[in-house]
Amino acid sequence: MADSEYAEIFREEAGELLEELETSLLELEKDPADLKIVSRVFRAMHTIKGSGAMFGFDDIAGFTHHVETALDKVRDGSVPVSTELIDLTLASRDHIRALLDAATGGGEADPTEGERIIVALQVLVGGGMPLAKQAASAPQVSEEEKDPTLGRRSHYRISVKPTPEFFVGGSTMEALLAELDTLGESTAFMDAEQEDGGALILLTTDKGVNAIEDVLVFAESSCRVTVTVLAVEGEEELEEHKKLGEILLEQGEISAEDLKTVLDRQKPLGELLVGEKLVSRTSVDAALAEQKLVRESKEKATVAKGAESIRVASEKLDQLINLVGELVVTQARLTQVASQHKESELVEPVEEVERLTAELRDCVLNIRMLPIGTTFVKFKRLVRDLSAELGKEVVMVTAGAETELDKNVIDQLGDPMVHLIRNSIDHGIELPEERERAGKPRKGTISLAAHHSGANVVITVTDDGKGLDAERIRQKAMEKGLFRADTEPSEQEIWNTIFMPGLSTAKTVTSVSGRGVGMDVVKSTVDALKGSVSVTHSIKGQGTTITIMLPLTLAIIDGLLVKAGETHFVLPLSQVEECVELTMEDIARFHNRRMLPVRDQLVPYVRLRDFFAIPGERPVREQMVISRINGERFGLVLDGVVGEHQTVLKSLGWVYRHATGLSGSTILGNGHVALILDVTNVMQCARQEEHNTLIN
Amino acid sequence: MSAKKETVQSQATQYLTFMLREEGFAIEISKVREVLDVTTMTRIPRMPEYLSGVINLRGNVVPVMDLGLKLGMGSIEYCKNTCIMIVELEVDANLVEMGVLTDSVQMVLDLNPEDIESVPKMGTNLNTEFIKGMGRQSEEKFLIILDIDKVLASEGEAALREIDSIASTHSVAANPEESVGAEA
């Protein structure tokens, strides 16, 4: 029924009205005084059905007016805010959403809860039309949505100016007119004098503004038509009525300069009041003032408004994004023929073009960063509602809400964050009462974190409840295989087993005392984000903390360009620490033990080569690439470092997907492709390896 | 009775036949994206052997495979007629490229339905999951049509199970004394 296109912007911003819906309505909950926040959602109610109406999604609109009649009773103060009045509002977004996901084909919306809803507020606000006809009454109330001033005499400015193509269409005025007539009573003031023989027509109709426009749709494509609503019959006057001057202005029957210079000789309203001595100078000025702020306010909200945002799809962003990858490496290509060439004259602009291509990728990336504080009131939502059917009283504090994250990043992050909420909430916050016993305040508090660290986002979801018991994860462990029965593994390595797809079925730990549901899909969401999750911290009885690092971006990095062989490899520079020389001496030192001291401390070391298996002879005099992983140095042998590369990371593809100690890969400036080096998995592998040949 | 020979025609498939040592193959040509001469490969270590490496493709970084030895017919050799054959194939959903490293290309042939023979229980020496079928191109001579979504596809847990025979066979810590003895 609707447009698909307008269907997409009506569904776009429902969305986004959907979304601030939520939060001021969890907002009013804390400050249910708060008349602002009302008015907040009233009008975000209000636009919802507005627009769905004209959209043609006539069953939101029908839906949503009778929630806005109910809140229209609490905006005028007559039923207060109450705790069922925002489980009934909430219930009702929930339900426009389903409503809308049904209309532009993603599910169905159960037609019941909507009637559920409805009564469940007509009986909270008392009153109203009855039930029965309440919902009977839907699709009607929803048709005259659409067109408030239909069934309602209405008065009407209709101006058409036509262009010469009006009339080579064999259209003449006097046919619009008697068409127009045939609808109400009009009056048509037409210019015989002036050359464009456009006409001014007034009409009161009953008819609808609806009807007015499909009489004159075939005009419109040869003719400027505007028509104005001047009144409604019965209705009260949002505008303040027009003046004189302001009629004719708009008519085009006065120039400004005239009318101005006419009310010139006019006092202004204020003096003669004050001249007549019917009120103070004071008042007046007061008067006046007020005007003038509420002038103001309205102008700065105008502007404000204007320079918000547009709408972009996402694809041509991807589109812009890939197009300035290619460009930075090809500007790194620029780069190294003109370093080649020597050419003075060259070497100048070359510069200006790095500088450049670096602002204008700086300024792409950062169009798609968005603040993560966007999904966390999908989790205050979530918290709300998990703890009442739950039966426990949880807070959810949020820190770090403005730290800016890659939407797709964003977008991705939502289901994983959504588990381990869910997680503390179920397992790892106990109920009031048992919190009460262990001495703790009866409201368990959820909180998420957020924050930068070098080229990564941090992120934390922290809860004050009753810990991971690491002895029976560690017993499920044994039993699914996943330690050995000879080792020892340490707590950390404990808790992390929790992400192990073997753990997360609701019958092992999570009915006793850990966590598991989907942890394993949190896992492979972040993973798949080029991130890590791990448990970082859990006391028993006092709570866990779970730490999910990400990557800022997924497109462009900074790194560190190195050689090994005839292989490049490039490490993100974020994770580099400085660069040491390795020679034949220290190797000798040290007796072949892969360590070199740096600054009075021992740093642990992998070649490169060896690791890789890179073929040929290496040189006398290697380079060591020291990283901080985890808290621990740990250098990465190489032949030589090249220099700094900006990178475009590129996927390896899917068979490759699994390849050890590499992330990805890049393309040079001469058209190579060099690898991007993960250096925890790097790390991680060799600890692996060199364990498993001591033992054999 | 042309009426007949017109619906046949309809009916045949255009192949791309290619040389891997000596021997005739082909594939369904519109599965073949292009053909490139062999450009330079970047080695990605740790994986199978018959994963040569990457390239780059227009910017885009396309995998590489060397089909003989994926074949088990011995490594491609390079020489002025060698060439990669950029072939595409769905892997969950999406479309993937990847590059087939080739001894050669020859032509493109329309075979009939009934000029490809079923393929033969036992004789060919390969994997007869990878075979579609065997295409007479004259009296003499037999292509082997083979069915590339299936050779590519069978890369997942093929190369994983390789990935981990090579860890666990690789050592970092293997040959310390060696290295330095050597140089010391």
Second form
Amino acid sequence: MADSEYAEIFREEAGELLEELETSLLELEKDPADLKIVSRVFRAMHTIKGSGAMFGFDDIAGFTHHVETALDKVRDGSVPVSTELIDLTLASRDHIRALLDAATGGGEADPTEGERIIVALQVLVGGGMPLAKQAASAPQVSEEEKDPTLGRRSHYRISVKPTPEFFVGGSTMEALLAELDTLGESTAFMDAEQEDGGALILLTTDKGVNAIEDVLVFAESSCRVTVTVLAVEGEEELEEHKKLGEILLEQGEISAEDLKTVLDRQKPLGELLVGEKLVSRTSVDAALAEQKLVRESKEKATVAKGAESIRVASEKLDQLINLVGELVVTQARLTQVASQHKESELVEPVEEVERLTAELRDCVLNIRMLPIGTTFVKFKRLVRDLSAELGKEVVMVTAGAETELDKNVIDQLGDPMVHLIRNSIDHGIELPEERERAGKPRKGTISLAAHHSGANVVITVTDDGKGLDAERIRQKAMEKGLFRADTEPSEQEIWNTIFMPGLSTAKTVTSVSGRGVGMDVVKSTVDALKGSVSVTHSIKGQGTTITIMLPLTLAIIDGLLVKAGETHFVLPLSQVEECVELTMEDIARFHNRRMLPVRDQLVPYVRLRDFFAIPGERPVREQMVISRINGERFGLVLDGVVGEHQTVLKSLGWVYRHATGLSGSTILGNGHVALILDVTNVMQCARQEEHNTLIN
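May I ask for the structure of the form predicted on its own now, the form predicted in complex with its partner chain having been displayed?
A lone chain is what you will see next.
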């Protein structure tokens, strides 16, 4: 039974190790000869096993032990890396995840799956028979050949320099030193100047260097560890050659001060070379400058690598974000009160509060920002498994992995990205033979890219497959009643119908796709994230690009405050393209058809007064805010634009959970409530109303 106090720590650490394990296995499949990757895989599995046993996850430790046994044979070179081995190890990774979820109340693990994997691994690494039988018949590699220091009394110098992560899980240097002491005779030199300093251990043992590395394997992920063989008794080859001064100093024949005095009399190499007229002074100065530049660069890199970090529960960050949101609202009220009183003494401190609040808001929001590359990496496994299942050859390339996005947005981005990739592989990328006949490379390519665009992140999924068949999509859309027979929809309108529920052009329904559900999930999720998704490029025979645009964060957004009657609304500024005036003459010119020409393009619009049944007379000159939703322009007509507004998002509560055209609310500086518009929903409702009117 897992210790509940440490179960969460283990769950988080094991989750990170499993992600690292999957990435390493996919890299190993591409480069089976890279022993560093093999070691990385082994260490991840070894750490999961050891930590699992330590925290009471005995079933995980027991299963991982069998996998580790198989990987050990890969590590010592007796079993080659093969596709079957990668498949089984990836399956092992999935089973450990299932065991982990089951142990923390997240489902059930199938024990027969674990048994199947263990038997398959035993047959694979044992050459067709269980490991026990194989061990008796396989060529024996002596333990001495694998570790030349095993059984021979040897002296080691072990340096352990911990990072702050080492102590997060409750590890201590004392416990590590005690474990090393069980191997033989050890002497430890602790860094007395710093509490979390490192240690230098001199160890004499006949257990071999592998036994030492096994003790240190848990510390390697959070410490800088080096093991040096100083000498093997009976051998002189391994003994390090020391400088004469170092030996005399160690023997006490000379003091450090005397040694330094003598060494200071030596001229630097540059001076000697210049003195001998072998090189010029300029050349020496240039070489010294280069040396300084490289040294400083390395020092900066070391400092950056060793920067301290701490692990904080996401719930605490959410609480901090909420508090900052309340502070932003309070600061807005303070600003409004100060402006009403017009007290000159208040101007400076209020402006200072505004500046500090803005800096605090940006700092807190940045804490929750994560690079989107952490999400991209997860899809490599999906592409690998799905392309193998469908008999296709597909490679995935990524760009902009360092682009940062709010953690909550990234967490919800997984499902839509999975559906987009599955559709690209199933419907877009052709079979290898088909691609060769079309003059394309045998392997198809899926590109995931991300970049910042103002307050948004733009993510594109591009494939070099067959592209969309616009005519077939149009016919399907007409069968579904999405287009009338007498209309001529634009190419963009045809493409966007693939996101409608139930619309699929697949001739057969497979386990991957074909029911017209996946793209609807994509759109629903992206809409919920206050973003947009659209097909931005598709050429028959060349491929398709789908673009997702998302706000950087969902906690505090930049909004545009507008007014209709006495009601204030906020539009996400990221969805606002421009504002124009709508006059009575414009309305009369188009016979109340709710269309306005803007830059040679007719833009349909909805009047908020009508949509929300707001009473009162509308002004003579109305304002129209134009948004671009899923690649299409759409206008919202209102009484007036107040200006930009820092918007802290608040939910509407369960009473208003079915409210149409609204996604939340916010508090204004005067304490009044403003409603946040769901522009996409308003547009959909308006179109549905128009469609129903035309049918009736």
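Residue numbers count along the first chain shown, from 1. Only the largest set of C-alpha atoms that superpose within 1.5 Å between the two forms is called the rigid core. Please read these numbers as outputs of a predicted model, since none were measured by experiment.
Comparing the forms between the two forms on their rigid core, the Cα displacement of Asp639 reaches 2 Å or more.
After superposition on the rigid core, displacement of the C-alpha of Ile676 between the two forms amounts to 2 Å or more. Fitting the two forms on the rigid core leaves the C-alpha of Arg618 displaced by at least 2 angstroms between the two forms.
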